[in-house]
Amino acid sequence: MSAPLIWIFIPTVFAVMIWIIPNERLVAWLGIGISLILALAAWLLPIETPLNLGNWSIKITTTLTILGRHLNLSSTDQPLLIFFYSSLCFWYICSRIAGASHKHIPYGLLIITLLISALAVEPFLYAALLIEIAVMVSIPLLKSAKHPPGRGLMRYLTFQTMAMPFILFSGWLLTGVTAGSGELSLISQAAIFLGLGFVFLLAIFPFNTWMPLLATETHPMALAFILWILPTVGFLFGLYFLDNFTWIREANNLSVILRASGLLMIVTGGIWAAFQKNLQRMMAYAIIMETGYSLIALSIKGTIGVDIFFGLLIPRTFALFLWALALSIILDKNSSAQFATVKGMGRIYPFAASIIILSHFSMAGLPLLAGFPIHQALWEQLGILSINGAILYLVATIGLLMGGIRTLAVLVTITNEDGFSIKENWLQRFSLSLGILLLIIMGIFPQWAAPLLSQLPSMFNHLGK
């Protein structure tokens, strides 16, 4: 038995089987159970080490060959599998509480398996094709059944698709790059095409306009999933390039380009968030800034930059999914997320409003919340590299905080309706209360995630050392 069979092909088969089951509750529990089992299996089952069960001995191999192409999942990939499938399980739970469509379950599982395949395939340039297939599969997840595809969905599909030919063409050029001096003339061409590919793939300014547009066209839980998984895999794909090609990793201007791109992302996102009047678009701008934070982290040379990059993943995941859950609960009874429509909703949905504010402030790095420890470390390292960069970081953070304060003011505004009533059901109250505790505990005790985070950089032969 091979690791790709367990964590890629078996869940793919389950995704197809679940898709044809009409019972929503059964589908939800199957999705939660399958993702939880896969996360536990990644934690407990050793790869390339015999596992003795009485008289039986089982060895999970690393490689599966299909049509001459290899899928490799080694023991160094297990922390990433734990992260992906446990996060998927958390998203399933939030989707169920939010009352999202049960069709989210098979699509989410299929997208995860496709993107894990993209990270596992060799030659790894085939990852671009698998990522594009995952983008295609995500369209039914994002499209509203009641409305035709909007501008946001069309731009999302267009920009993500445009990334593929640039990355593939750069990979074709890179195959000719060796240590020979006569072939080094290809490097600049390959670097340009590769950079353009990742600009589209990671939705780097100005090709991120689809995010706020799509936010108003689709369910918040579906949006949160796509804005979580695609940038994460896109960054990991980019790290594989850095890890495999020394000339990219040691390029003199790479750190400057990454840092400038990251600062541009967070400053533009912070300014737009400060003046935003729609809760859905506000969440999209926060994710735009998270992409910028990741770029800045990777601009820091040495292992500390990679450590900060991985440290951003877990707080971002919890804050984003909880934010989407709370927003889904409020939008379930409201036709719009405009400030004028949700005014005073905090007096009716106090638990959901609390999660929206705390998740917002966590992504801004407010003290005592989940995002604070890693944001503090990132700001400190950026200050060492560039004082001007640290000042821009502060300005962007203030912009996001201003958006959160304005959101808080709108949600707690007293309307013409008298009294204070709680319309969330008991499950929503209990779940959102746990979410509040989780965001606070992660901020006070960030070391609980250290065992997983310390192992994630080991996926890379050079960057993680």
Second form
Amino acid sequence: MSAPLIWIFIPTVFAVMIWIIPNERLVAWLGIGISLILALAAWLLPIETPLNLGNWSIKITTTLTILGRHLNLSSTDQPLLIFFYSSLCFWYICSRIAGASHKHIPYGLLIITLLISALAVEPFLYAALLIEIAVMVSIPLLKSAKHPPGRGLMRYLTFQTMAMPFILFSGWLLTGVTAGSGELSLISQAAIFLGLGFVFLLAIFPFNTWMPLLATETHPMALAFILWILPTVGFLFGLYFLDNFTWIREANNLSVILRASGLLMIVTGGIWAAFQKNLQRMMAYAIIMETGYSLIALSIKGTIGVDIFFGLLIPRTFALFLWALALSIILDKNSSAQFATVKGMGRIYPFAASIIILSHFSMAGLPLLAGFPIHQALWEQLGILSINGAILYLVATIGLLMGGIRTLAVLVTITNEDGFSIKENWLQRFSLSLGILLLIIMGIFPQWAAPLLSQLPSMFNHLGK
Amino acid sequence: MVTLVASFGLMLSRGWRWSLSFLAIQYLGVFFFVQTIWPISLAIVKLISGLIVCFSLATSQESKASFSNPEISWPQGRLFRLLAAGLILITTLAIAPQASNWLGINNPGGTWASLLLMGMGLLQLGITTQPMRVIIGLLTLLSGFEILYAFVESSALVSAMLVLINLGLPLVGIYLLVPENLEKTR
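The block above covers the form predicted on its own; next, return the form predicted in complex with the partner chain.
Complete assembly follows, chain above in first position.
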């Protein structure tokens, strides 16, 4: 038995089987169960070490070969598998509470297996093709049941598809560079193509316009999932290049380019968030800023940059999924997320409104919330590198905080004299209260995530050491 | 010439029958260029998959002449499209030799056809939001890329996965046009 079989092929088969089942509740529980089992398996099962069960001895191998190509999942990838499948389980639970369509379950599982296989495949150029297939599979997930496909969805498909040719072509050029035949011109060509590919894949400014557009066209849970998994896998794919190609890792301008792109993204995202009047778009701008934070983290040389990059993942995942859950609950009874429509909703949905505000502030790095410790570390490191960069970071954060304060003002506005009339059901109240606790506890005790976070960089040979 | 006519035809045509006919001719052009590098048994895959794409798109269309969902973006005028396509043609003709040299591909004709299709695909993507037109734009863009990529990569598995993506894109387009009531009855 091999690791790719357990964490890629079996879930893929399950995804197809679940897709056929018409019972919504059964599908939801199956999805939660499978993702939880896969996360536990990644935590408990050793890879490449014999596991003795009575008279039986099982050894999980790292490699699966298909048509001469290899899928590799080693023990250093296990923390990542735990992170992916436990986050998927959390997303399924949030989707269930939000009352999202059961079609989210099989598509979510299929997308995550495709993207894990993209990270596991060798030679790496197949990853671009697998990511593109995952993007195509994500379209049914993102298509709204209420509206015809909008500009955001079409732009998403277009930009993500455009990433593939650039990465494939750069893969060919990199082969030439690695073979030693490449001179300086070949290296610069490869760098240009690779850069363009990642600009599209990671939705880096100015190719991120689809995010706020798509936010208003699709279910918040579906949006949160796609905007969580695609940039995460895109960054990990990018880190693979940094880890494997010394000339990229040691390029003089790489750090400056990453920092400038990151700052541009957080400043533009922060300014737009400050003046935003739609809750869904607000979430999209916060995610754009998250991509910017990750770019800034990777611009910091040494292991500290990689550590901060991985440190951002867990608070982001919690805040994003909880934000989407709360938004789904509010949108369930409202036609739009415009400020004018959701005015005073904090008095009808106090738990959901609290989660929206806390998730928003967590992503802005407000003290005592989940995002604070890592944002503080990132800001400090950025300040050491560039004081102007740190000032821009502050400006962007103020922009996002202003957006949060405006959201708070809108949600708690008194529209009539009825006072509080809570419309959330008990399950929603309970789960949202847990979410509030989670965001606060993670801010006060960030070290609780340390055992997982400290192992994540070990999947890279050079960057993590 | 076939590629040129097909790509211009795709830009200017409005009815789905004409558009898909030009798309099929365009795939014939792609096959022509790819078969100069790859064995014909492998290159024919591009043509067959292209024709399947055209058939699958055709079956999704209603009987009316134009694409379902009217175009809401501007500009829609044929003259504008012709001029824009002309600009792409001139630009690609001008840069093809240098691009061929830069990429180390010893086939300026193939490089030009590839750049032309990629340029036309981008132009289509830039002036439309209609799902089926966007899919055709993406297919045109990928067709151009596939010619260029065929010069440098001859892996059968990469080719198979590109075919999978080529076949997946029209399915996505068809899915996007599925009426909601039909989707709910699944």
